[in-house]
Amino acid sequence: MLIVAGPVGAHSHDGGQNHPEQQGRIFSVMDGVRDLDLDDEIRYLTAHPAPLEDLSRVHATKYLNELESFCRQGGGNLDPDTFALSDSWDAACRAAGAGLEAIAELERLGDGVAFVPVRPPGHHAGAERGMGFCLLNNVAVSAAALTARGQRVLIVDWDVHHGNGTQAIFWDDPDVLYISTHQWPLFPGTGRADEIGGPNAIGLTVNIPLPPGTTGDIVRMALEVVAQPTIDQFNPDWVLVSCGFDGHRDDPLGELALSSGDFAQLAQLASSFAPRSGRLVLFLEGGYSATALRSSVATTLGALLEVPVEQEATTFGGPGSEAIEAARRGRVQAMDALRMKSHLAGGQG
């Protein structure tokens, strides 16, 4: 079963034609779900404007308050990249509470994925302020949701762009693991091996930079050599997933080499990570080429529903190799500088 929750920011948000996270986007994705021809197969959920107490767990009232406003008053520029309108400010609720009324109909069901294709996107957004074209953070607000609860939620990132919002949110939250593979040197300029997460979540923070021209072989090397036995070791009861396409080959932001086929493989292996079925959520985010994010759907999901769909083959023997050894030599230096810290500090009394 699929559960989609929404489409969200098909007729709201539009920041025109010239802008790349246009309404045109929605319409993309939405053609690639429709390409699976599951009829009965797929349940749609309309997605309601997420509650204040759940924006709140991970963004600052004052922040949250001072938006509103700026929308309401006719909105304008946040920063050179990202817009807001009039009606924004609901489209952006209403992105954020879709991942929520996914989580529900999991539970309720027991089984399934849910995909949840969404605009403002989301991982940008800090507790402070919106960037890279987004204003809330839709995964953030789900998993923070989930951790009130008790669950322990993995967040799988392979959008293009490092997710600096959802970073920071959870830089210091023991019940979160954050994974990052995106592309670098990129926007917004952070990622780096070594940030690892804060004192009480030491090592729950994993980034693999790669360089342009990576291929799908080298992010699943990257996920499964430097990421996974942290994974393991988490044992999360949620996965998450910022799904971005601007990794595709055929992306105007990004530099990477992936195909459709590529994301597909990705899904899988994200799929792997959940504890059972009906735990994997994965939320919209970047991706601007229309025939790239069409045939990019159709394929992550038909992967995750066993469902046959014609795909890019894969790709492989791009660079990156190395920079996955960097990668994993940054973070364990970076794990083992806190340890000595850490064992200096405490025999100083």
Given for the second form:
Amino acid sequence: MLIVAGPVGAHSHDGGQNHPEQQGRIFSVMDGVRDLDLDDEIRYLTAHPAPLEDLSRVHATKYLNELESFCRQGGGNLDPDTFALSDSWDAACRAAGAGLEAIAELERLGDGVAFVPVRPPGHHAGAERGMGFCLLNNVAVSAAALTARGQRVLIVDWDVHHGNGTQAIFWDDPDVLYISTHQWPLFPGTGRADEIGGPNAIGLTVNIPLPPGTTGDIVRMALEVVAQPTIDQFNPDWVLVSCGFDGHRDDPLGELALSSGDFAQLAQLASSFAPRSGRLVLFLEGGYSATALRSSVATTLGALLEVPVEQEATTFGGPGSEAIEAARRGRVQAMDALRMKSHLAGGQG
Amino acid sequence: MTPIKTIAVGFDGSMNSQAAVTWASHLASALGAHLKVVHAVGLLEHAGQSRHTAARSEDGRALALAAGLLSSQVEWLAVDGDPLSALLRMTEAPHSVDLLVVGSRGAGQHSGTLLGSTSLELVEHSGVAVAVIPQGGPRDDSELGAPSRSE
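Now show me the form predicted together with the partner chain; what you just gave was the form predicted on its own.
Expanding to the full complex; the earlier chain stays at the top.
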């Protein structure tokens, strides 16, 4: 069973056709969902606005008030990339609420996979500010709702850009394991391998920066070699995926070289991280090529539901194997340094 | 008071940022400080305006040199990120600048609120002094040397 919470943003938060983060993305995504021909095996949920209580676990009240007021007054640009319009507050709240609806439905069914096709996207939004096309951090709102109930949450972020907002929000949270594969160097300039988490969550941020041209085999290897040991140790109750498709080779905003077939394999790998069926939710993040979005959504969801879908061949042979070893090594060194610092501080105390 | 040895100034090509670079260059020249002209490369720029960035690099350096700085005192940095994050990163190692300089209103930004105002957000979040240069620059170069101090 596929749970689709949304869509959100098909008819709101309209920055125009010249902005890559546009309404048409949702139409492409939903075409990809329809390509699966799921008939009775799909359930659509209406995305209601996330309650303030849930938003406030992640975002500062001051920011929420300012963003709502900014939008109500007509909005404008938050930065050269990011716009907020008169209806963007409502769209952002519904985008943030969609994940909560998806989780509730999965809990009710005890089975299935959930997909949250929403915009504006979320993973760049931090506690106190939006940026990088993002206003509210959708995946973080859901993760925080789960940890508030004592659940342990793994967030896998395979968007081409590092999810700096999500990382910052859960930097020192021992109940959230954040794992990101992303192109480096690239916006937003964060996500080095030695960024490993705060003092209460050392090692629970896993960054695997990858060079332009990286192919699917390398991204999978990155998750298996660098991230899998930490995931096994962490033992998550839920897996939330920041599911950006801008790592596709046709995407205009990145230079990774993935195909739609690669996303299918990444989805299967993410599914294997979940403790059981009914504990996997995929949140749309980036993805700015209409055709790549449609095919990647179809193959990703098709792989999880075991529905045969026409897909591009998986890719291999690109650069990045050295980057994986560097990430592994950088991570170990950073953790050793932090442990040493902690040991010395303890000795002095 | 910490001596000002290194200054970072935000530059996006707007008139305000040009005024900021000129002001920062005069100050750096007077203090014998090093100047980093910082340009934040956002998502949209990365997607298709790279030639624009190259032109801005020349513009930024030209403004600094015209204000009397030696070429060896000026460094151009294109930094991935939004303007606020890019400038705040300049306060951390290895850059560790002593002063941030920014125009009062960058290109495409909304005025009057914290949201959308790099200058206001910088003043709120920076751990080093921040100088916000008004549109058109200070009235008189004699006003140099009195940057506002952020808390």
